[in-house]
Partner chain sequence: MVKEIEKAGIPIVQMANLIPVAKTVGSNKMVPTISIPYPLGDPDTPKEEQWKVRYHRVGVALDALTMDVKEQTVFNVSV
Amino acid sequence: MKKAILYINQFFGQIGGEEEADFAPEIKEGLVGPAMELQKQLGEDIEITHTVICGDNYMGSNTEEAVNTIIGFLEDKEIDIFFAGPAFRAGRYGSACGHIGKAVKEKFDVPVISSMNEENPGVEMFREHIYIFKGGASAAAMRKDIKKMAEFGRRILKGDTLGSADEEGYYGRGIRRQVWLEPPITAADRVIDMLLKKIHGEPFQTELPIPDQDMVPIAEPIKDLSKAKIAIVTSGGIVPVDNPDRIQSASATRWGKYDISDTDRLEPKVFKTIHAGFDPAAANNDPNVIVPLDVMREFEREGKIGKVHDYFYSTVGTGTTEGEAARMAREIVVDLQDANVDGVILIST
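Show me the one chain in the form predicted in complex with the partner chain?
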């Protein structure tokens, strides 16, 4: 018998409405509210042992405390799978399901399944971290949404072969997975098929969907370049020849920072590129064509810029998912901020 636990908010936990939104987390044995329907859909092989309830505002304003309390509740429980919601279009509830779901996933490494409407901000915040099924706009969709969560949960625990996010009905997590095609059709044939369809104005399905654009505000410009510290970042895979951080040549999940404080230009045989997406000959002969340290030093001498940051940052940008790239960049940002870097030149290949 597999064990499941469900997280719901104060409203669905039958504590109360908005007036109870500050309700501190509690764990109850057995089934409360939507847990009953979920249990029915999960069938006999999976038992929901507990229901966790927390007020949406409590989770919103005391997130860390709420998450820690709930993780504390769960520490001595058997958990094979964790459910949260469904949260429909309720923004605070969706965000709460995401926060606790992500924490449970990180702490116990069990599958976490939720459901939210596409308008729920929790989707963008947490789709990378947990399975979020595409759900209805309101509680009228409760039964339908729970059914999807339960079916997927059953299949994961049975060890079924799982399809892509689209096939299964959850929001893509930004993970790319290789599959064997049956029947096997080579990429060259597939791309020509797509091209012919495109020429004939027929619908076709790209194999490399570009996620919708989300723009970020343009950062305040540098006021005085001659006093600014500038860092070089690249996705062109320039690393010391022994690639000390073992950055992958494609689909990278790692990045490195390399000390150039005593270096005037990147010399061949000291630095090279490990990028597998282009012919490395030119960059190996002269790494400055990707990390232009030599001209940056010249600008430093001329006083056009204040200083070249003591490190440059590198990873490989081929086959790397947006999700991984964003995560690596966030890690690099911490370093840039610690070093009071004023501006960044990022060279892509």
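Counterpart to the form predicted in complex with the partner chain, namely the form predicted on its own:
Left out here are the partners and the other molecules; the chain alone remains.
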């Protein structure tokens, strides 16, 4: 009988919600949460022997330590295949599945299978390292996503001939394999066929797909900075200490706008960072290292810029999906335009 292990986060591991996101790695014998459905789909020939659980924030803030701990858990375990998730659209969860999946693949050289929604940042981060199936946006797709993971896992362990990423339903890994067509068709004939279909507006499938690029046009330069109103926008998570807008520490869906009209610099213990993707010590000690209000005020006094906008805008970038980031940007831009802001200093971390 083949042996499998599943990785899940604190929520699906039945530890708790966001309040338990700092939960340290733990391994449990047998089936926990989604492992029960995965076992059902895998059938009798593959046994899930253990479930690994780790909080999303813990993995995000202590990645190396968390991965090493989990690898230590697995050192003496029999593993034929490793599953992670499914992670849906949850950015922190997808990133965690990717980090541990990549490490398991490299350490034990076993197949690793996960599932994520196309907007999960874990897809682009780890699609080249592990099998990531195209999944739903929320846990409502749990059974459907697990079924795809299980079916593919069974076929790998049986040694079945596997199709392309599109045929199987996972995101392409950048791997090209030579396929012999029956009956044979020369490259010249195939390319002419594609060209004719393109000319006549008919659908065709290229043999070398090029990823879509979201090209943002470069803005026109500001003609006179000495008269310009400049705003500060950051994805570094700087907020008032009570985080009044409840911006998430990762996979953010919220942003905040904070008054600095009577302030020359951001003071510690008044502002802090809630960002889960880096050590917050330096930013908490001096929030101006991320929101450089002190320097901007100097530029304002020296006449290098006309005025610092009365508010700065903040959210968190780590794990945030492209879709949520674009939506928040559109909302912030409306506010900036209403205030007649001429330019933005955009600070990441």
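Basically, rigid core = biggest C-alpha set you can superpose within 1.5 Å across the two forms. Fair warning: this is a prediction, and the values are worked out from it, not measured in the lab. Numbering follows the first chain given and starts at 1.
- Once the rigid core is overlaid between the two forms, Ser95 does not reach a Cα shift of 2 Å, moving by less than that.
- With the core held fixed, the Cα of Asp80 is displaced between the two forms by less than 2 Å.
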